[in-house]
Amino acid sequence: MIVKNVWISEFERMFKRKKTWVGLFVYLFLLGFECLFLYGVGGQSFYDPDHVVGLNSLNTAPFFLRELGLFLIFVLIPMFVVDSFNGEYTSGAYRLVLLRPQGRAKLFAIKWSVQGVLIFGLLVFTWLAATIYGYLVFPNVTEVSFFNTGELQSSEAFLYVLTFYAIALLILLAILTIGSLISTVMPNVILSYIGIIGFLIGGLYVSDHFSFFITFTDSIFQVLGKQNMTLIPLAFSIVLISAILNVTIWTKRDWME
């Protein structure tokens, strides 16, 4: 019961923050703009500069995430994570929660899960909106092919798109987890945000395998086209290692200092 109350409290505090509503409003605006943009360009998008694709009722959803991905990765999720994992602590607003008889590892898990639910909700909403939009606006088809796949029937295309969004969720959860670690160790919100963006961009200079933070949907298409075998294990590793480091720091840190 105590864990449930703390989770509800975390959820309520998130939606009491003005930045949360502003961020969600901007996301909805960009989603609406995406509809107009794709309609305005004649229902065309692309896998990469060499592969243009016409949108239809079965393949529209992944391309919505292509256009919105940069805003999610470099603006919305870092902003939410920094506010939750650094802003509340440095402002003193989290002290009342820390006074509760609750293990620090559980408090971290509650914060992480609330942010994860928000990300999951955004992806589900985007998938639903894009799928409905595709059926209403673009040609209705019974089969379609994606990058490096053969022709897929409707049910196969449906599973392909769900898998696409599941991999997108994994990448965004990796950003959430590494972002929470960076926000926990940084002294203020500005340095936390810079640290997260620095990690996302800097990883590319460490190894090309980290490029999925930048290329996002291009990399997911490559995974589903069996041309990228490292993204999923690497993203899982980032989530696992960052979570372990987070729990270690949360349990050993003197949060009342």
Given for the second form:
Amino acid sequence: MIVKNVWISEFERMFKRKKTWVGLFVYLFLLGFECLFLYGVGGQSFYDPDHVVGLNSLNTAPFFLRELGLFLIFVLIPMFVVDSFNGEYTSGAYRLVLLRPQGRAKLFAIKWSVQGVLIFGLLVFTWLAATIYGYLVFPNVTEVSFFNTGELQSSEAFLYVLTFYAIALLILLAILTIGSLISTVMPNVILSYIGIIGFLIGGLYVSDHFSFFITFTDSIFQVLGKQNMTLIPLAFSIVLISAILNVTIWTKRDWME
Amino acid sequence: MKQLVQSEWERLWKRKTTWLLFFSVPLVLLGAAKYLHTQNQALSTDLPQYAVAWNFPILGLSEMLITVFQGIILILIAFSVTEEYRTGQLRMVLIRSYSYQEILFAKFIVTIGTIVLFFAIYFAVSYLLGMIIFDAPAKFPLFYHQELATWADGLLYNVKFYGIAMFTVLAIVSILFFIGVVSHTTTTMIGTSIGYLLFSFAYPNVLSIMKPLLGDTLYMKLFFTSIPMIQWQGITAMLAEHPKWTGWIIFVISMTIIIFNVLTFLIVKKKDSYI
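The structure above corresponds to the form predicted on its own; please provide the structure of the form predicted together with the partner chain.
What follows is the entire complex, opening with the chain shown before.
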């Protein structure tokens, strides 16, 4: 019961911020723009810069994330995460939540899940909108093939798209979790935000395996085309390691500052 | 005014972040050098992309200009414009008989000064690193030049390149100052700025699909309305043997600087100084 109340409080606080609303409206606007864009370019998109693909009623949904993903990864998620994990702490607003005798780890889990649910909701909404849009606007087909897959029947294609969105969710959750860790460690909002962006881009210089934050959909197509075996384990370990580290810091830190 | 600039300058250098940014120069350049070194293996030595000591200062800059430099400007402005105003630190300065416009102008000068200093250090360190890591041939090719260049030609070219790069940065600073003044929180400021940068990368690519419709000249003009695209390709085009788009690029940058500074000025005029 208590957990539920704290969860609702966290959720309400998130939507109390004007920027959450503005961010979501901008996302909706971009979603509409993406529809116009895909129509304007004649129903074409890319698996990667070398592979063009014609859109149809079965394969449209993944390509929506090709452009929208950039906004999610570099603007929306960092903004929400930094405000929730750093802004509330550095401004002192979070002390009012800490007054009650709640386990620190529990509070962390609640914050994480509120953000996670929002991301999940956004993806579900995008998937729905994109699927419907694909049916209405692009040529109807019964069979389709994706990057490096054979011909798929409509039910198989449906499953493929769902798996695609599940992997996208995993990557976004990895960004959420590492972002929450960076926000906990950094002393203020500006450095947390820059730290997250630095991690997302800086990973490229460490190893090519970390490029999936930037090449988002291209990498997911590779995973599903069995050409990229490292993405899923890597994203999972980012979630796990940063969550464990973060919980450790959360429970040990001095909240009285 | 002089004292105001001095006070801004001192406050800027009091932050650990500013020092951290400056100490990151060698690291950033090492990253760039590592990247270019692996690139070299796949390139023939007669290509201008092939990194040697004499062109490392520009090869190491062109990639970092649109990422690291933009990030640094973002951090500086987020701290000095948005955070100081929104957290009320600026009250201490506003208690004196300065107007908010004057303070903002001082901030502008100090930000530009810091970035020029940053460019200078980057230039010096990149020459030093270039000599250590890469070969120093007698002659090497430049972008869009027929003749091979000596190290002295290269030096002149690099200085010009850095000069134009600083000019483009002036436009970015103007835009980010505007965003910094209108944003109510620092997260909004950074989010909007990054959104603006992403947009500047995205729309020229979208336009490339409509290239046959627009025609080459109009397409290139629209392409070079995006400041990051000027930084990415415009500077080398301007410094080619037969310079291209020079007038247009200077026009775009000047207009950006004028428009955004006028907008900032108008907004600041209406702003409440009793924060």
